[in-house]
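Have a look below at one chain only, the form predicted on its own, in structure tokens format.
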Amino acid sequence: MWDRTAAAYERRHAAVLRRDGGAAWGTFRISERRLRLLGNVRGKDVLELGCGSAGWSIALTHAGARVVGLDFSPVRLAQASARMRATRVRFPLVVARAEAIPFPDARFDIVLSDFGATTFTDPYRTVPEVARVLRAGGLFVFAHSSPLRSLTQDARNDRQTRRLMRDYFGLHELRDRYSVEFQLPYGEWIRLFARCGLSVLSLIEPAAPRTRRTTYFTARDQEWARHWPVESIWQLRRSQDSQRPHRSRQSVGRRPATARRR
């Protein structure tokens, strides 16, 4: 899907994605200067999961970080390479799956994903991998759809409603005609983080701004998002202890018995 739609995606959203030099969060592009979720990145080893055209990675490289951009789509990475040439920066780009990150344990100080790989990969596989490659005290920050958005979305027409459209219990794999996304109930997110040695520092659920439009939503859905959270931005820290999470889904990422696919 991403290989097929990458060019159209960039044409539609390029101006929004370039806001604040690329260092902005979520569909409403809230500046990192305002949220300060990553802290001082100078000299830090940073992994961007699902980097797409690498706006975040380019911005963080300019800020002095040592960045690696990872994406599953070769077409998206080709766009990233073009953006790197245009902005005269260089850093490694890796074609890989976020469920099997091709780096050793404790390799990075920061892992981030801004509606990137964490949206399209199974959290029971991806979160343990992120914890594995993070150093003790390292940060994992990711922007993701809120569970409430998933519960109230009319998937057939791709719009938000004021009705509950699916069960909350058992949220996991959400398929539509075009792709698959993943979501968990809030409590299960927190339990999964804890099993992986990640503690929650902050959860930001921004309301849609009244004065700034985004190309990600219609005016109708942006009005919806002024009343209910459409996205969640999680800030997590890897525990300081030396124990590393096991890579097996069975021991770390097992779904509870009540969870079921939809």
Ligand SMILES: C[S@@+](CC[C@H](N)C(=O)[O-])C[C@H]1O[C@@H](n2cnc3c(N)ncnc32)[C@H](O)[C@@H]1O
The other form holds:
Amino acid sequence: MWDRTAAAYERRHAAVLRRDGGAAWGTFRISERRLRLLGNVRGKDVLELGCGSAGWSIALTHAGARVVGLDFSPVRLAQASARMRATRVRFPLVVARAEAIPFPDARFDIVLSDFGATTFTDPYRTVPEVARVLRAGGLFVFAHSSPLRSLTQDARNDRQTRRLMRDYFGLHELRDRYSVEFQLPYGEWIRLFARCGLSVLSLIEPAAPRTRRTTYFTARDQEWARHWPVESIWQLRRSQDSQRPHRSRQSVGRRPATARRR
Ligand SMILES: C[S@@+](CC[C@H](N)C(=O)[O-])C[C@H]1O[C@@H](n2cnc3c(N)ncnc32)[C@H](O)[C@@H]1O
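Switch from the form predicted on its own, shown above, to the form predicted in complex with the named molecule and output its structure.
Shown next: the complete complex, the earlier chain at its head.
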């Protein structure tokens, strides 16, 4: 799907994604300069998980980080290469799945994903993998849809509603005609993080800006997102002393039953 839709995705979102030089979070592109979730990246080893055309990776390379961009779509990585040439930066791009990161334990200081692979992969597989490749004290920051968005989304018509459209308990795999996304109830996210040795530093739930339009939502859904959180930006720290999480899901969490759609 990502190979097939890569060109259309770039045409539609490139201008918004390049605001603030690419270092901005979520569908409303809130600047890292304002949120300061990654700290000083100079000299840090950084992995962008599901980097797409690598706007974040390019910005962080300019800021002095040693970055690796990972994505499982060769077409998206070709877009990243083109952007690297245009912006005169170089860093490794890796074709791989976020559920099996091809790097040794404790290789990175920071892992980030901005509606990247974390949105589209099972957190029971991806979160332990991220914890495995993070050094003690390292940061994992990712932007994701909020549970409330998942609960109130009319998936058939791809719009937000004021009704609860599915069960909260058992939130996990959300499939539509084109794609699959993942979501967990808040308590389940926090238990999964804890089992992987990740502590929550911050959970940011930005309200949609009043004026600046995003290409990710209709005007109607952007208005919805002025009242309720449409996205969650999690900032987590890998603990200094906890044991490395085991790869298998059994060791990190029980998969909840899939939530029923109403
Ligand atoms: C919505 S894009 C976001 C990327 C980037 N932040 C951007 O906006 O261009 C999601 C990216 O995640 C990648 N992705 C999805 N599932 C993945 C997986 N299992 N492993 C690695 N990358 C994945 C897709 O190929 C796509 O490039």
